[in-house]
Amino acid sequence: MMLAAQQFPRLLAGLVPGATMSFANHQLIHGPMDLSRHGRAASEHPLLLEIERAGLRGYGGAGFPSATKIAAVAAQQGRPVVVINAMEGESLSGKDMLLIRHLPHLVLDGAIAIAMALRSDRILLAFDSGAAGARRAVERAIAERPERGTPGFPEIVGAPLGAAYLTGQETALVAALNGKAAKPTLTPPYPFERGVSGRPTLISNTETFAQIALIVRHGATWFRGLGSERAPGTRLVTVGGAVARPRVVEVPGGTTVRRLLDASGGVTESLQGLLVGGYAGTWLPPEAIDLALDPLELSEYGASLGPGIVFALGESACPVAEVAAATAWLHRESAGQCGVCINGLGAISAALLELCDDGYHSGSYGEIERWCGLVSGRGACALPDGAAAFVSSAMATFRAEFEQHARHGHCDACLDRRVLPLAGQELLAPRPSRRLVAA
């Protein structure tokens, strides 16, 4: 049965845990896209006016106007290259993964309309090489397009790359989709100028591109028939931590924390706090279980929904320990070429590990929060800019166990397994001592 005005959920419509959705059943569900009206200036297609009032906004992170992001991209001369960003190097996030290993027809129809829509002739899905089960599903997805190879239709290339948080940042996955380091190179130019193979490129997330999937089909006025006025759809939202049901969800826009996670099962145990955004994201207290996934509501909190991640922190962790682990693997996950990353964060890093051994041993705690504010804005990308939040609103919302660190040192809790999920590093955590600390 194709997809209604009002049926929930939208993007995950159909889904079947464990199985790769056929083209067959994807076009069951959801209809065929009509592209008929590719013959306007790309500048003037209609597409990108209904974008606009969809009011639909990037799903990866910074929440850009994706009509205005694809417009700069029309404006430019030469023939544009278009990228499905799935390298997902946040640990916390599991939403792109799901949509190219379960749903990836929902995500090459969204790149391929604004492929056509634009007049480019390669379409290139960037993903996890070492993700398990993603390169079949992938070049199983692409091999099923029945559009391949008639005229005028865009090249659809999976590009498997090495993982690493900062992959999935524009620059740096350019930089690795053209066979260089990945690593965040400074602009101008933008990728919308200068991308892949020097060609203006168009850069968005798989969720974005499976959200225009469906405004290609059912156009602005349905997609603002869910959620709030300010953030109208759909959005999926990976949550974890002290829930029944780590998983990914999708909700309307503007749900409260508490929904969010009831429909993951409801907590497991008391809580700490929520960690909204991921780790560029904003740490806030407990009574902040009510605040509603809005744009300007969550502003007012210092705090922005990111690529969609909530983790629900219980009383049994320790936040300092916590924090102090990924803030290590932000360290070690930076590009290494700026010194806010190599001395700034590796000051932060060493000052918050010293808390989890013998406490406010070398006065470096009272720094921490005056380095935060110091390493802002100064990198050749935002991930110092998002450590510095991450660590920031950690010791407003936890202030009294950094505290009680700093007089007392580690906490038994500091012993335990951490429960924030870090790629690539094992989560028992070390006991505390000095040699292992400085190691």
The other form holds:
Amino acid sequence: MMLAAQQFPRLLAGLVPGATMSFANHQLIHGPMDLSRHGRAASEHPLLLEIERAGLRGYGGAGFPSATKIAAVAAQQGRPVVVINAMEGESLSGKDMLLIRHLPHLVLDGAIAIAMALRSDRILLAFDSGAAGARRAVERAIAERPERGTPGFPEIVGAPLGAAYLTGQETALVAALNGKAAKPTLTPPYPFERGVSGRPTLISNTETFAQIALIVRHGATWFRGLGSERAPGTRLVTVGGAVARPRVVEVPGGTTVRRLLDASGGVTESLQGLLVGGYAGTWLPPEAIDLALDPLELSEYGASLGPGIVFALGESACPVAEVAAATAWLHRESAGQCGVCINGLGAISAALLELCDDGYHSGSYGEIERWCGLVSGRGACALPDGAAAFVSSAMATFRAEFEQHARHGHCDACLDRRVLPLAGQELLAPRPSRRLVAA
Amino acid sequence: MSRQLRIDPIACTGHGLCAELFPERISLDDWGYPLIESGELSAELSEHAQRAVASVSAVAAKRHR
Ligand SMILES: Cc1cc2nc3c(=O)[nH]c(=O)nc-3n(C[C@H](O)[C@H](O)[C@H](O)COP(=O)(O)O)c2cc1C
Ligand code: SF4
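Having seen the form predicted alone, could you give me the form predicted together with the partner chain?
Every component of the complex follows; first up is the chain already shown.
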């Protein structure tokens, strides 16, 4: 049977922790996808109009309107390529891997529907070759698809790539898929103009395709039946930090931060701040717990949910040391191509690390905020912009702690705790295992 | 026709030549990388801009959209 009118959860319906949903069960839960209307020109395709009416915005971080992006690809000459971006280089996020490992057919459905609307013959699913269980889940899901080999249906190819924070950035991803180093390239040309194999390329996030699979089945009105006017539908949020059960939750758009934390077992200590949007996101004071995750409300604080991340920083951690370590990591993850990344991020990161030393201070603390302003918008990609927002919002939120460190050097917590996960680095304190369950 | 200077941040080596050729609109940041001041270019300034574009491959003139 099809999903009942407004059943919840939507994406995570039928999820069994530890298991990959088979195609048969997927069909039982969500019903078949009707692609019979899919014969028209892409620009006036009914699915495109439906996605536009749904108000779908990409879940990869930037929140760009999906219909606009699809239409831009449709308007190009040449047969497009569709890329599912499941790189999830952001170590605070777990939603894309959850979808790939447990609910791959939802993602493939969405990509197939879009590929057919665009008359594309090729879908690439780009994922982290090192993610446990990902390769197996992808291979099995592709092999299970009944459309496989049917004329008129796109070919689906898994593309395991070496993961790094930058590999998921769209021009870096195109470079990697073209067999080059995974480094961003100058735009234009944008991937929608010239991407994989030089063809027009639609790159969207894993969750974006999963949501499209539901819009294909139930339409825009149904999609908007949950969530708020400005944040229609549901979305996946990875909740981490000082909560009892860090996890991926599906929530209606516009939910408050407090409800998210409650759905993750509640906070385990009093909070000194909240990181919203991940390593390209924004630190907010604990009072932000009553904010609605609504684009307008968040934007008043200069914040956005980004790829759907909320991290609660408990009192026992040192915000200065956390921000310094994460910034040093971002600097190392940069492609080292642009002056602002090499030098600007390098200077910011060094000045932050110095705050957690106990010896000589060069006094560059006072420059950090100006440097953040200086690096924004001047790289080939948005990595420095994200890092700058992360650092400057931390300095505004934790002003007293930063001043304290600038005067007296490290605190006790600087030395013996580290709670923000950074790919390739051990945490300094044991973290509860991450269970991935719907709320 | 309105034009805007743009730097290719990947190609830019921080040599600083562009700022020497077009000091009216290009200054250098703390690390020697160019900062461009936007705004309409008068005929005279356009000549200086053209000089920078011609001599430095990382500087390009983009037509305003
Ligand atoms: C440094 C950096 C890293 C990124 N990493 C990812 C990623 O891992 N996964 C992802 O979907 N988007 C990532 N993005 C965003 C992509 O460039 C792109 O906007 C996104 O995949 C588009 O999907 P959407 O329209 O569905 O949001 C990253 C962007 C930047 C600047
Ligand atoms: S801004 Fe940084 S990460 Fe982005 S392309 Fe330039 S050097 Fe690489």
